[in-house]
Amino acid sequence: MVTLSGNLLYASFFLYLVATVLFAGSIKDKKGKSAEKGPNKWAKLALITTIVGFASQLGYFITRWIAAGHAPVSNLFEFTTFFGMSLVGAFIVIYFIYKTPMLGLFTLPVAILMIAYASMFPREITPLIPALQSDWLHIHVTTAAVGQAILAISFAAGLIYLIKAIDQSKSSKKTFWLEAIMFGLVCTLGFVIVSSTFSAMDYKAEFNWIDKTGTEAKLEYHMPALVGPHKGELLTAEKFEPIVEVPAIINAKKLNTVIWSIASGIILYLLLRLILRKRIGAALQPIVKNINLDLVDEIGYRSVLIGFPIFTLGALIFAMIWAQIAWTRFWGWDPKEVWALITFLFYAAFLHLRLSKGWHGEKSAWLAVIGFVIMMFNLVAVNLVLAGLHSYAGS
């Protein structure tokens, strides 16, 4: 069961990707009619494909949840594929109501980007810890995931917004904040490849160190240590020596891995620019000339206008409601709850600004983008540098 749950991960994977590719075909077909004038053949392949690939992927959560006996939500690697099909399926929601096959060819790889960045933790099936065994598991998780991925997709549209919007002959903040994005982009794809790398070379070294209790206890890195554990102590011979100690608040494991990400994003990003060169997103721009920007303005204010009363549900009521239950308070300040009310007050201004200020079309596009970035923020650097009690989660 876990082997076929595992093929049916891949066989989406490969799917998306074929998608993608196509949805980049549909951008101008042979007969040269526009994709953005309505769905041509290529358009309709791709949407096959995506939902073909969407069905894999389900079955593959089936399947894990059927081998697992839960939910697969409970660590970095069930959540992040979860938040990847969620998004997919948002989209394919999204794609019947609005037919725009430039959403598409955005959206569909960062659910790659979510699914390769998730493939690089642990996938072993693992019991659930006495806290999270419990319905609410199922309830808070899914439903928070699903109203992010929705979340998301106003990320998506303001990003083609902003490609097409903002005037790449000159370099300007705009230029500048919008290559940004592009670099965060970068930087993922940057640590699945040095991730994989070394994966297939079998690296381990393995520490002693002194957790935030003052408890003795053993570590294993997958990465050379630029970061070290609290006064930790390598076991591991030949194995290269970390160039800082880190206090034991901070996880110094996944920190390590913040930094090998960023590391090779930049080498990664340095080539691209070499090989375009020029700014990745005016690169881009000549893909999105045909779009409607009205109407790309519209996708991302109705995905937050959706995305956001569902992740406010599950992100926050829902999680109080467990914290009560397992933790007897509703409310502690762990960062991960923290950054879940942070996420929650952005979006609220989010649609404060839109309908009170009239921010619509390129304001509106930044915020959808800024808040895309809370949300990753959330994902990765409270999950793999800050320890709390959500720490789990990021195993």
Partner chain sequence: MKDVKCECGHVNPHGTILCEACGRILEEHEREKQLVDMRYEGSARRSQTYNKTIVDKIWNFFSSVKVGVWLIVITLIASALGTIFPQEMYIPPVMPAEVYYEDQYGWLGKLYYELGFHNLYSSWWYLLLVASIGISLVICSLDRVIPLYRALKAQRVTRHEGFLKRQRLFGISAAENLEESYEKVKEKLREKRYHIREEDGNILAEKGRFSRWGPYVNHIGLIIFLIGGMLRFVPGMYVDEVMWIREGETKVIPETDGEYYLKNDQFILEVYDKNKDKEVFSEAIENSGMVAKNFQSDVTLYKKKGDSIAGEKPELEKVKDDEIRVNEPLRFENFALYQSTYKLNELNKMTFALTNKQTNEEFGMLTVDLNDPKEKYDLGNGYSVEVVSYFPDFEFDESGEPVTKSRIPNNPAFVFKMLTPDKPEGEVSFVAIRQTIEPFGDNTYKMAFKGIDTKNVSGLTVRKDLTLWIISLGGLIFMIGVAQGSYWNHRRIWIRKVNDEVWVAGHTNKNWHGLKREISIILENTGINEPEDQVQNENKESGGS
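If the one shown is the form predicted on its own, what is the structure of the form predicted together with its partner chain?
No partner chains or extra molecules come along with it, only the chain itself.
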């Protein structure tokens, strides 16, 4: 069952990749005409592939649920994978409303990156600690993830809008920030490449080090240690000796991973720039030139409108009900709770700015991008850095 589940996930990952290529093909095909006559053959094929991929991932989800006896949303790998799946699901729904292959070309890569990122974390099925043994686990987590996924569609739409609308003929603040987003995505790719490479090589380097309480501890790196732990002493033979050492209050292993991700991101980004001979944003611009900006703006707004209530229900209301049962209080200012509130406040501000201040189009697109950054911060940084009750204690 577990093997089957894993294979279904691989299959869906592969199918999403194929679908992305097909969506790209649908845009190349008969430029300009496709918008008038509705989706062309490429787009139809791409959609079918996406749906099959989604069904396959649903299969992964169900089989893993059966194997574990609980909904597979209980650790970072499972949650992030589910997020990716919800993103694809949300895209399929939105596609049926607006019929825009372009959205697929931008949403699917984000979902693919997300699933790949998820796979870098421990994948074994974990038993549930007492606090998680509740039906509210799947009610709360799935609703919150679906809400976030729908909100993330507005990021894809915002990205399309910005790529088309921003003037690439000269460098400006806007082109800089658009490149910053691209760089962020490239860094995620870098992280995936670096960690899967070293994990394929089975790289392990053990250190003895002194933690902040002054006690000696052991630490295992799975990537060459550019940054070593406090008073670290390499135990494994013939492994890379750290270049610098950090004080005990900094988590050297995590910092090391971050440095590897950014460094590989920089290399990848520079390579891309070298090949493209222009900004990534500028290179993507011709692809989106036939898209109707108003339509993209509307898709972005619509997905916020659909996603916001679901997010609120899942990430705040259901969360509070469960917190009252499991943790004796419905609200406790745990970092994850606070960041859910921040996401809520942000999209509330988004809606008010749009409704009353007329922030449409480009401004709205920037906001959608920032909203996604906040959600990713909540997913990555809050779990791994700001440890709290929600910490999955990922390594």
